[in-house]
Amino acid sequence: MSEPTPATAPTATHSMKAPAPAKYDFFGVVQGYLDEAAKLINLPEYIRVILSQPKNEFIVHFPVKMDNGDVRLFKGYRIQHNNVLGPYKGGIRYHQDVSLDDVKALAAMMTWKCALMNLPYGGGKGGVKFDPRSVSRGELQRITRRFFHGLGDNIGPETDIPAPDVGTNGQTMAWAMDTYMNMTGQKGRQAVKGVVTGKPVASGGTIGREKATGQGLVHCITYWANENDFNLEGSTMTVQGFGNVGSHTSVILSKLGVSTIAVGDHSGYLYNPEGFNPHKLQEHVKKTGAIAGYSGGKAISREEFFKIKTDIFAPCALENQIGVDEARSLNCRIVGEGANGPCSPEGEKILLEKGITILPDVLANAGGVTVSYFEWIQNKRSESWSLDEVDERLEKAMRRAWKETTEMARSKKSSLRIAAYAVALHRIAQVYAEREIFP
């Protein structure tokens, strides 16, 4: 429950999403990213025609019974897009718009991301259909166990390994994992909890995971900035998105001298040209869950939002946000996308075209599955890592990345995030090479 506001404290009234336009085919805009990248590199087209859909599709209705006593009946899905590099790997959205659609092409886009990260995972991703905020705890508890229950052994850490997403996080996993448990058989129980990453520390979850994904997207700012001679210190940035990922990106910029000076959510979006205090506006959304009442900036529309002049715009929060209009409001040097799929083509040709680099979501954001394989490593190995073991294997794995796609893009004249595409599908490409087809 949100507190109080103050009546003198501007509180954040605009939703975040435009006006629904026609249905966005955010699927078939993977594929597109799929086949020029393909082009690219000569790919094969057996292969680019593999990869073209998902191996498995997995739908589920279960029944839920609330604290009413009603029951209600949901709506869940899990796409397994591609295993021949490693199990299935991805998230599990909780979100009122969650589609078939939608997370195919999220699950297309784990491929590419785990692929690029050189990592021993195929992409995969989930989500149940409803809004989490509008059901207590004890509801969200058993939506969670009856939806992994009914996942079954479709699942499993040596399968397909879920994770948190829009709507989910560790307390999720935790509920997740001790679901599959049960559900393996006494002997059995203490091998699996690799069944899930982004689980509690206490729970066998790793140091460093909660910030992974924004510490990643901030090592991409970090070279993208050496490589320009741009000076961080002194430098603005605006958030869309205050959950997880942008508020820890907000957090690790603030200490290099980056002032966050714009933010929105589901809720609204604020302004302060002083620059917000990241650490309390983000113990503010734990607290309440939005930005809104946060009385340390000015409500703003979202057309203001996108209009204000920064240096770094990060959006972490939904697919297709930045559109033509968006595009041609946005007035800064570099996108961030710590969210997938947050820019649509016809938005991205236009931000390519002010001159504004992109840093893509497959490699941007993807600080997170490198962390959760190291989660993953450390539970199959029964070890416990230290931050400073996770954030220097980190930073190396991105640092690899970000070196392997630029030279991509230099080397074929091509975006970032073609190239990073180009780069995941050629080590696929490999695989299947020296695999072949069965039979």
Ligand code: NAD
Given for the second form:
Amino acid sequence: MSEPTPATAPTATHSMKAPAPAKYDFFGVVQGYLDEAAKLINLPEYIRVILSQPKNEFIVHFPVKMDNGDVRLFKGYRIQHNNVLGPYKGGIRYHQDVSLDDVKALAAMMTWKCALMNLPYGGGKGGVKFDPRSVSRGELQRITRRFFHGLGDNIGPETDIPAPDVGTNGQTMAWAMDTYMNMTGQKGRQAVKGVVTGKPVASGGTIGREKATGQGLVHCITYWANENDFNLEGSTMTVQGFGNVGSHTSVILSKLGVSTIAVGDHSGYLYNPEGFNPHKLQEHVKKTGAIAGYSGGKAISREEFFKIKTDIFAPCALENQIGVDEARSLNCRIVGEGANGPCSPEGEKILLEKGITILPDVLANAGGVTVSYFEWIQNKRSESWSLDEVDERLEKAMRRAWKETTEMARSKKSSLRIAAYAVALHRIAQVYAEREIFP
Ligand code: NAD
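With the form predicted alone done, generate the form predicted in complex with this ligand in the same format.
After this comes the whole thing, all chains and molecules, with the earlier chain placed first.
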């Protein structure tokens, strides 16, 4: 039994505590980019103000019966940022650090991404705050079903269309679609397949969606290489995050002769100067959930990872991974942002000063939502496209967005990130100008 605490103790103990580190203001960072791009294109102030906050913010608390009989209460978010171009669209994240502000930032970025890609979608994002690795498959299914039940008809194929993100995948989307179908009347069931995208192909998904984000990033890297006379064949890459985006980027680039020499994830970092076999590593991660235990590389520290000389660095994990220290360490030609928001503004500044090109997230990882759009169309029309058709359409969409972004950057002398925001804002501003404000 513990000793009774003297009345003065709490104050003393409290004062000895180290101050909690300031939380990264991800939403503030994204707002900063919006303000910068708005200034660049003289966006009418009322549109900037509208876009500075999400339209709707849903927070749901829902109970789930765990395998041991305990009932645990979960907190889930769905943020609907803007729908002036079409239904809200964006992923669902399962992670222990999910917070309202982060989901707001990610939802806003989806608005810019969909507008940049000329998709008939607005921006949304959601998440549930828990570690998906710490629960059983049965628990994961019940959490998913209760979350989507909690969201109810605040989502829907013409309203708000979720997709996978960190910690979720095709299986999660199959459960989500099935839950939504079961909340829909018998007659309407088959018409609501498009309530989520990123589904497994047999459950109404599209061929080519799983690799789509990595594929889009590879397109951007290829355009950059062509415009800069850089030979990808024989070049090197390091990748942080070896999940959906990171592993597919590495696999697809390997076919172009790019060797992945270092990888990292939540379990640690590995180095192999001869180059990893990305297929084998991808298989290992699919089986075990992490790169840890893979025999083909030497364990290194996070600090060592960021110092490795490489041609391409692809951050494909989480936001705020490249701060001042990491940016100072990085020794590469380009940073291809597979992840959303991997560079902090301070980190970005250092990278740009060092002459490193950043392929910004809203452009570089837009392949995923673009192929999600293809999936949604196929669901609407009861069609199944071939991989060639999906790939061809994706390449065309990425090429157009690349061209518009690089032209904007050249004409306005801005970074590629602010240029991508500016192209997106142009499109949104035109619609506001035409529709004006209700009533
Ligand atoms: P995922 O869950 O498949 O993979 C996430 C990876 O990040 C894993 O390898 C994980 O181990 C790693 N990771 C997690 N915490 C880490 C840490 N602290 N340090 C290092 N690594 C860590 O998720 P994903 O779908 O590949 O998403 C990765 C990023 O790409 C996210 O920023 C996401 O928003 C973005 N994104 C994903 C898609 C998509 O289609 N899935 C589309 C656009 C953008």
